[in-house]
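Read the single chain below, which is given as structure tokens and is the form predicted alone.
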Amino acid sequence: MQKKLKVVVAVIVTLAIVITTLFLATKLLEPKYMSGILEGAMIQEYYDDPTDHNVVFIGDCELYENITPVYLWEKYGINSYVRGSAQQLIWQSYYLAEETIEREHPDVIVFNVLSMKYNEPQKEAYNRMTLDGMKWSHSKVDSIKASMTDEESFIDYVFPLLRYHGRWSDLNSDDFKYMFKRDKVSFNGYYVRVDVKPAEDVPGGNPMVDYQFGDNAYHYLDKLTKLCKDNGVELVLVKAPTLYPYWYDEWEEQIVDYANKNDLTYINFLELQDEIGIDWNTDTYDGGLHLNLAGAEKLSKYFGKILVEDFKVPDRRSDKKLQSYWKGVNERYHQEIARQRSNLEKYGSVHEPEENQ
């Protein structure tokens, strides 16, 4: 009997050692996104926010670099979050919206329509920046299945070590420093940049063979519309006021038609850029692809007024718990703005030289 017990204990101890080793190896090898490509860390940060949001933005960089929830809070008392990620595809946006509505009940979900241009899965690297950060749920499972390219395997998402085991030679200090705890890189999902690069020689759109959005893209837009209506959430479609990727008139017509048929609000901020006050000499940090802080605050000021007046989003600045939460976010936000401005003066870039990082 004692011999059998020893064998059982030995097996349990061995399994525990193996599981612990695999866990630690996974934590070490998975990308941290604490420098360089910060966007891969954004999706995960949502789960650290203990508040309930009245407005949730879902979509790609045209939201997380162009709308600042900090400004919406400071000026309008709107509690919001941007659940954005790089090249977020519409099915990924749908499943993020599904998960969000199951976790909380926002008054408004805002979806940026640029991703309608994609009808099929694109690149694993972008998939990972959205999917790896999601908590496990049926929404994550379904999003993985909808997003995988032909070269990807579902099991690699379940056990990331299978995907990242080859990173041993690429490990750096960040992999050890952020093995268990990571810094915040966004401010309720907003990626701040204070530098300026004027929009010059912006390319126009090249003629396309077919301007029609694909059936798969429309399928998920239908699902998103139904999800919001079934749950009493206002769905607002928007096109961010960025100069490229180019937004074709044929695409615009399709979204206007869809919004009319489904009784949705659609706002094309490109057409309103003069009214918003966007100056492409000062309000972009990368030549018109994204807005910088100055541009994002202008867009947030304009959109915030619409959210308050047209959608009756409440001013919650009297909420003591929210005051406490936003105090911390505001402190980090203004510290980051000051850091970037200081770096611009010292180094001519918002980023510190590598030897100083």
Second form
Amino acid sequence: MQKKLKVVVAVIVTLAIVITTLFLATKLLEPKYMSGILEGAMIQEYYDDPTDHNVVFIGDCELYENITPVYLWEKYGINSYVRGSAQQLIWQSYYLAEETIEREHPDVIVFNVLSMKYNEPQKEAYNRMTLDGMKWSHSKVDSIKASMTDEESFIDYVFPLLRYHGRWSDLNSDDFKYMFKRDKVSFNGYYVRVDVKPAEDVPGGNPMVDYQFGDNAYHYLDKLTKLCKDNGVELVLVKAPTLYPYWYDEWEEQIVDYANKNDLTYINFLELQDEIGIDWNTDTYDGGLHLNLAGAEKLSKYFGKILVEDFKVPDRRSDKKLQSYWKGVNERYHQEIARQRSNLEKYGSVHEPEENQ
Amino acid sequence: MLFTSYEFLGFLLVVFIMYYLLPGRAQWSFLLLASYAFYFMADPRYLIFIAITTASTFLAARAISDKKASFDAWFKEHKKEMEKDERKAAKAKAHSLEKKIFLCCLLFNLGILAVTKYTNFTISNINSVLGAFGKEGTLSFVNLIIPMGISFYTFQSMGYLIDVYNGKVEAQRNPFKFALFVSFFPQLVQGPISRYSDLSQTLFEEHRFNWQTVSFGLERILWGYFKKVVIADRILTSVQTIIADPDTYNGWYAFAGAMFYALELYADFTGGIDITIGVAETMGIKVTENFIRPYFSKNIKEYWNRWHITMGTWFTDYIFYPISASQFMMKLSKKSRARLGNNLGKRVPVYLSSFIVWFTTGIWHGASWNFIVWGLGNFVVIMISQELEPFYRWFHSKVNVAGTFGWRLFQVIRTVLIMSSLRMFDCYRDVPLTFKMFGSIFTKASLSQLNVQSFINMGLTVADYTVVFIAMLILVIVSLIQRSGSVRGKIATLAAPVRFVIWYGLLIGTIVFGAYGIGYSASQFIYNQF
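Structure of the form predicted in complex with the partner chain, please, following the form predicted alone?
The complete assembly is shown below, putting the previous chain first.
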């Protein structure tokens, strides 16, 4: 009996050591995205927000760099979140929407339609930035399956150590510092930039062989539409007012047709840029690809009004819990703006010199 | 399905669980199913080739065996009634039919191997000859599939056929058991080339789960993966860079490339065989060892007794001995002794047989002149080594160094250098370039040529080289310990926590420092292509 007990204890201790060391190795070797490429940490931050959102923006950088939920809160009292990630593909947006609706059931989901141009999985690095941060659920599993490129394996998502084992030679102080904690890198999903790089010589669109959006992209747009309708969530399609990547007239026609056929609201902010008041000399930080803080606040001001007036999104500024939550976000937001402005003055860049290395 | 793929590990897990869940008598049948499934997943068309070789060899061996048995029975009954000459004639007649069946089957299967592997090589050579007469690209190449592991399973089957023909083994009566012998999945793609008498002892037996056997098998598999992904696949990047750019990487770099390749090939091939033997061991099946620390050999002859042993013995038993003992060689021996004297004359048939064996060994490795010249290079080195025997004896009578550590070390280094130089034929695109690169080691190597940055430019970082170096040290230490017995056996005697640290350390080391997954090119085992 005592021998059996010894064996059981030995097995338990062995398993505990194995699991712990594998866990620690995974934690150490996983990319942290705490400096440099911050976009990889954004999807995960959503789960830190305990509030229920009335509006959730889902899509690529045309949302997370162009819409600022802090401004929407301050100006309109809209409680919103941007579930954005770099080169987020439409099936990833769909599964994020599915997960969001299961978690909190927002009134409005805003989807940026630029990702309709992708019909197939693209790059593993971008997949990782969207998928690694998601909590495990059937939505995550389906999203991984839909997103994997030929070189990827599902098991690498289940055991990230198998994917990131090769980082042992690239480890830096961040990897140790952020093994068990994270800093916040976004402001309810918004990636803030205060610098300015005017849009000059923006390239036009090269002629394409085929302008038709792919079947797979439409399949997921259909699913997204159905998901929102079945759950009583208003789906709003938008095209951000950025000059590049080029948005073709043929693409515009297809989205307009789709929105009409499915009774959806579609807003092309590119066509409304004068009305919004975007000045491409001052409102972009990278020559027209993305808006800076000034541009994002102009767009948020314009869009917020639509959300309040047309979609009756409520003003929740009197909600004590939300007040407390947003106070914290607001403080960080203004600290970050101040930090970036100070860096701009000191170094000519929003980043500290070591961040640029 | 590469041994290093997740699919293979998943496949292995399913096979392992099912194998021990099934009743013992069904285990071999299940292994046959698994082996064919493994082959099917590689390419369904391959199954046709292996099935043809299996069926033809099984039927031929059985026919030979039946003829032998019926003749023996008849002969036993009638031998007293016959005169000596009549007995001889009866034996010759019966043997003649067996021989016809044997030769038909042998030529048919070697023909399949020759057609699938060597047709385009032959066409290329014919075109070169025609090109020399001004007729460029006369024959076009044909698009033939080369079934995975065809060289291995054909040689294994033919070995069985020859053994049955020579009466060394009884023909297998069950076609499915024979099919398993030919297709046993762990050794299908890169050997070892097992003998029927060895493998059949445990392949068809019932095996109950035995923790020690299973754990030893798992340990062997882990060791194989360590060699493959930590050493071979990591140093592969540098090897490929050196080979791809001979104009830049000559002189010392060509030498470094030869050394790196020697390490890569050893870690790759022995790692693959470790996985093969380990997989079989987890199921209680004993597969023949294929390596005994070959780089510790004192000379080339010894090296070939310790490297790819099953291939070496196959060529010795089934080609060298039959050719040496053939009537033609007997006659040649007689004539050469008469003309060249006893001392020189007796060597002619031996060297001719040896030449044929090494030519065949070379071409077995691949359809290219590089491999043929590599094989013949081995022949030349062995021949010179034998011819220098009297000199060595004289040298040792004058200089008393034999048996000293320094001399043994010199011998080992000499073996490694010679074999690595010959292996350069594996690397470069053709024979003249290989000679040029080998020559550059002596003509272009200078200390000023060497700099660390050039090695970094090959695609590996200092950290990568450090990992390879440490892993190589572990390899050497394990090999040194192995000389006095099984390393796994020694580890098994240690206290449980120590055992755990060793094996778990190896597992974590392999997972973290292995060159696999995205960012590393998925590399086939080198011997898969032979």
